[in-house]
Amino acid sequence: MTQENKTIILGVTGGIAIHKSVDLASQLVKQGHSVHVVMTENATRLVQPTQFQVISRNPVLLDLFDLGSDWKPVHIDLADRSDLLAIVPATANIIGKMANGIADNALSTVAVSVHCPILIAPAMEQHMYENPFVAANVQSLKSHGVEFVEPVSGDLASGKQGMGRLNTVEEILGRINQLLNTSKDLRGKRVIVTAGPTREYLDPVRFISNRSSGKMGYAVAEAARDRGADVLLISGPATTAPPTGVETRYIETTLELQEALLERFDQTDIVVMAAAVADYRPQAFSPNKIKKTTDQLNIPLEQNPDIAQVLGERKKRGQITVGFAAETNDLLENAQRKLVKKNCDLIVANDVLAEGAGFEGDTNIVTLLDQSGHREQLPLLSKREVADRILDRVVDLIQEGD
């Protein structure tokens, strides 16, 4: 199927953010998708099914025992021909039913009948979203490959501010299209992605580190997984949960990162080095906490190994290494030097002082440089979109080398 004729089931529950589902249905239809809406009873108390029917130009499924135009039950027919089930908004109720295999209405029955990707966009009060039972149900679904568009912080139905507000239609629409359009062009490839910061300890409680959140590397690992790769994520202490379906190994120091990489490098096709690695480490580690005894504390540092250069010198024909250049000045000049010195096939350069391109955020602005002299400057994009653009270029490099 092409993007223009995908069949999407839009599950709609009784959340106050249901008006965004109307907009989402409209946007999906405009893109050429065939949209089939399944509503819970509580959802019909907030929006009339007729509104979804007019927008989608398809009947709205309300009752599990609705009769279709042939002998096959409607929910089974929909499940058999759907390319994606998106539940927007998703209440704690539907999340709990799905996590426990409960099928007691049209939507929950469709949810346990489909054999296509499932995307859930939760929306509820913060204390509900953070309830340990709800959190356990969310984690259970994620562990089985269900994708989530996480809620955001903002105004809630209670009038309070907090986490639990439905994400934007644009974000949900983008994630739907990513799931629908993901090709398997990395199937059979073994990929290592490094992410997050490293820590270099002074004593048992203090360390030298940086502001890396790991979000960029985690997005690359997730994108590589979606494109069919066998992914190992080697992560420093990050602020986000690793993607499901990805083998994850945690490290702290630069030396631990190097050891983990070298263990698997020879059997790997692609390495994307998104981790923010400390260039220096303390010459000596104090086994006890360093006490405040003088006005100044001098800490001699020694250089860490240049992991990207080590891999660049060691790689065999056909292996691809991707480095990152996070700079504050002379971006392209510094990135070009790294590309040559470290023998990378691709460098991802970003100015961390630019608005929207720094550490800890959800967006990035990068320029891709390769050994042929090709430079591609990307606009402000989400880190997941940047990840896919990086992997697009990696696929090009693989094909150019064949």
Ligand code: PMT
Second form
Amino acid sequence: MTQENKTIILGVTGGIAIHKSVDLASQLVKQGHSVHVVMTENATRLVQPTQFQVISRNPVLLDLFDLGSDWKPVHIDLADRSDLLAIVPATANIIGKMANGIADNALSTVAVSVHCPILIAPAMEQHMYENPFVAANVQSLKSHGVEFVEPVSGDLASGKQGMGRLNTVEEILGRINQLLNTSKDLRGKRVIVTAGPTREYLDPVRFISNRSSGKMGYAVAEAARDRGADVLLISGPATTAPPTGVETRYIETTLELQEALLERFDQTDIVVMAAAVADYRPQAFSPNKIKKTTDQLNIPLEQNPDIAQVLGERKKRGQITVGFAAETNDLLENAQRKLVKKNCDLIVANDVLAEGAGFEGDTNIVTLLDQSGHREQLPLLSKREVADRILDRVVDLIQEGD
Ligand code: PMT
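To test you: the structure above is the form predicted alone. What is the structure of the form predicted together with the named molecule?
Now the full complex is given, and it begins with the chain already shown.
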């Protein structure tokens, strides 16, 4: 990705994964960014500031009262001209301070002084990350628009295995570049994203559903938001929190999803349908819990409307509709058929049996197919990166149609 050089503050706290931060600083400098490192005292016990200073080619800020060459306090000057604050690795301590507005050292003071996007990559023991106080602080920061690169599972400092390991440098770098993407190429566009599973109830306690976690659709909603769009996320019962800064409406059944989509479709520019929608629903709903009375139970099902097809037939003002095709065989043939039948502008084909693709995970492997016959096969990418690649194509399609 080519972009202008940016001023990035890299906050470094005392986590054992600090070596990844050294690598990150080096890669950011190689990309042409101006990197200014701010270290906590504990971080300096693990890595010498000189190392960051040489790699970043800028002085490292350690103390609030360090004298800069200017009359302005260094942390204020830095905060005023930065395009991004990335804290890598972030301990429970800095997360707690930030969530509570505490400014008692150089980094926490910079964090309350910046007016640029903030990205946090936590690293800590699993039980710390899952601790309810820490989780509440993370949630509070997210609700104020702070971005997180979630930790992953693996070896931890304690020698145990678990969740809490700092994510990879590649993933963090990818998120930084996304946040720095100033093109805002969807500014002024109204985008609807559907995500998660639908539920088709048999009785008050049982339903037919699927494994969709909502992650793919949520990533598209987040990416569209970052590119300046006005986003409505219509979500089935998903397993993760929706992105901040996005209007979210929850539905359960396919018919509810259709109603929510039709309500806003005519005023919308782009619809991305990542929801895993049930093709059938029980013909009858039993108001009471179905009792175990027979050896076999047959439940007649009736077809749900094909919402993507309904929208495809209803396009009046050149809306772009993007469908997903979740396939287990004949991926491209089936996806091509859906592209035509549903009159989508773009279909995102994912082989949901392939390792690293489809339901629940954080990655996907997809091929993008459009009406002109153009096909783009993408490698294994994070769902967020897939989301951006889909929106890149959507932007191309809008430009081609202008
Ligand atoms: O949520 P995750 O765990 O991250 O998993 C991601 C995903 C696998 C759910 C996602 O990437 C995906 O493939 N979503 C589409 C699932 C699906 O319903 O596929 P389909 O091939 O059955 O449907 C094709 C398209 O038509 C989809 O855009 C679907 O939203 C839409 N559809 C389907 C049925 C129906 N009755 N109405 C529809 O509009």
